[in-house]
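One chain comes next, on its own, written out as structure tokens in the form predicted alone.
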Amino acid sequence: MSIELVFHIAGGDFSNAGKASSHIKKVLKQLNIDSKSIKRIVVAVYEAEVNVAAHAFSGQVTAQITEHHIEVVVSDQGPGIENIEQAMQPGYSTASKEVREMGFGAGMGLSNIQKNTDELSIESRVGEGTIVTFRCNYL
């Protein structure tokens, strides 16, 4: 079994951030994946969606669902991450004042993704964008 889901994310569109994670949650429930795994996956995907909405011009979420795990690739066209190690620190944020005023940008996104995944890879080029790839194995 392998299911691929693809979602587009527009930069600044917080009203639609969460659509990919919500749809993925629905599919995983239909496949009878355990609830603890679903919760971890949904948190990681949601955090990645919000990061794209907060920091990039546009992005895409691609989820590959198999019977043993899900692999998610979130790619964006945006400013990139200058210092990935620093960006991984809980509480570190480069979010704009406007994003913070909307209740986002607390600097927990990448660390929450790491906490809820089994494998995480981040590639970024300043001025071009970022690719976050993660995998969650089902319990």
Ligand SMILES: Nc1ncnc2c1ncn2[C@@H]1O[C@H](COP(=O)(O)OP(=O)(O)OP(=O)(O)O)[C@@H](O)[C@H]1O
Given for the second form:
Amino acid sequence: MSIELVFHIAGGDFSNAGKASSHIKKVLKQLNIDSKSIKRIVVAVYEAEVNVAAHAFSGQVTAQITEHHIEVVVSDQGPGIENIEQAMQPGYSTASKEVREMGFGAGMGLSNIQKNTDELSIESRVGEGTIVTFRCNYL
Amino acid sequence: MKVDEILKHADAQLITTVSDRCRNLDMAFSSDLMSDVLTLDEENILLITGLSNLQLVRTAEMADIQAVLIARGKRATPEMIELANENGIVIMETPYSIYKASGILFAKGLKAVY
Ligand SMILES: Nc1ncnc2c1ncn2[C@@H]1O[C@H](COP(=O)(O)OP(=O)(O)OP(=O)(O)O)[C@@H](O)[C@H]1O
Ligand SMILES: [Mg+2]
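Switch from the form predicted alone to the form predicted in complex with this ligand and print that structure.
Let's see the whole complex now, leading with the same chain.
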């Protein structure tokens, strides 16, 4: 079994950030994946989606769902991340005032993605964009 | 603590059609920081917050949060209520501040996550 799902995300569009994770959640539930794994996966996807909405101009989520794991690629066109190690530190954030007022911008998203995934890679080019790739094995 | 008891103690209104008044919440967490809420591992949590936007409901959906209590008389929007109903999330509104609602519910026995 292998299901591929693709979603677009617009930068700044917070009301639609979450559509990809929401859809992925429904598919995983239908596949009877255990609820702990589903939560880990959708939290990671949601954090990545919100990052595109908060920090980039536009982006795309691709999820590859198989029997034993899910692989997710969230790529965006945006400012990129200059220092990835620094960005991964809990508490580091460049989020705008607007983003903070919506309840984000605590600098916890990337470390939370790390916590909830089994493999994570972040590639970024300043001025071009960022690609966050991760994999979660079901419990 | 049951949804029903929360409504009574916090003088709150149930505003979703998901009206599972017997739903039991084991613990509560008060925060306006959605990224903080997304780090919780516990289940059956009541989230008490001063935030009222669509991201609040999305966050509850992803974090498996069963019930949300919006403090300080803030109102949930129709979009929020619709999304919560779709996902089986209970939304309540209380005129109390986060501090007051949290204090009362804690004193009545609803445990803290941390
Ligand atoms: N897709 C991205 N494009 C550009 N910069 C990014 C992207 N994702 C993260 N960053 C940078 O890394 C920082 C840390 O990201 P992280 O997700 O950990 O925290 P945050 O988004 O600022 O706040 P939170 O996730 O807690 O709401 C961001 O503030 C931003 O500077
Ligand atoms: Mg983030």
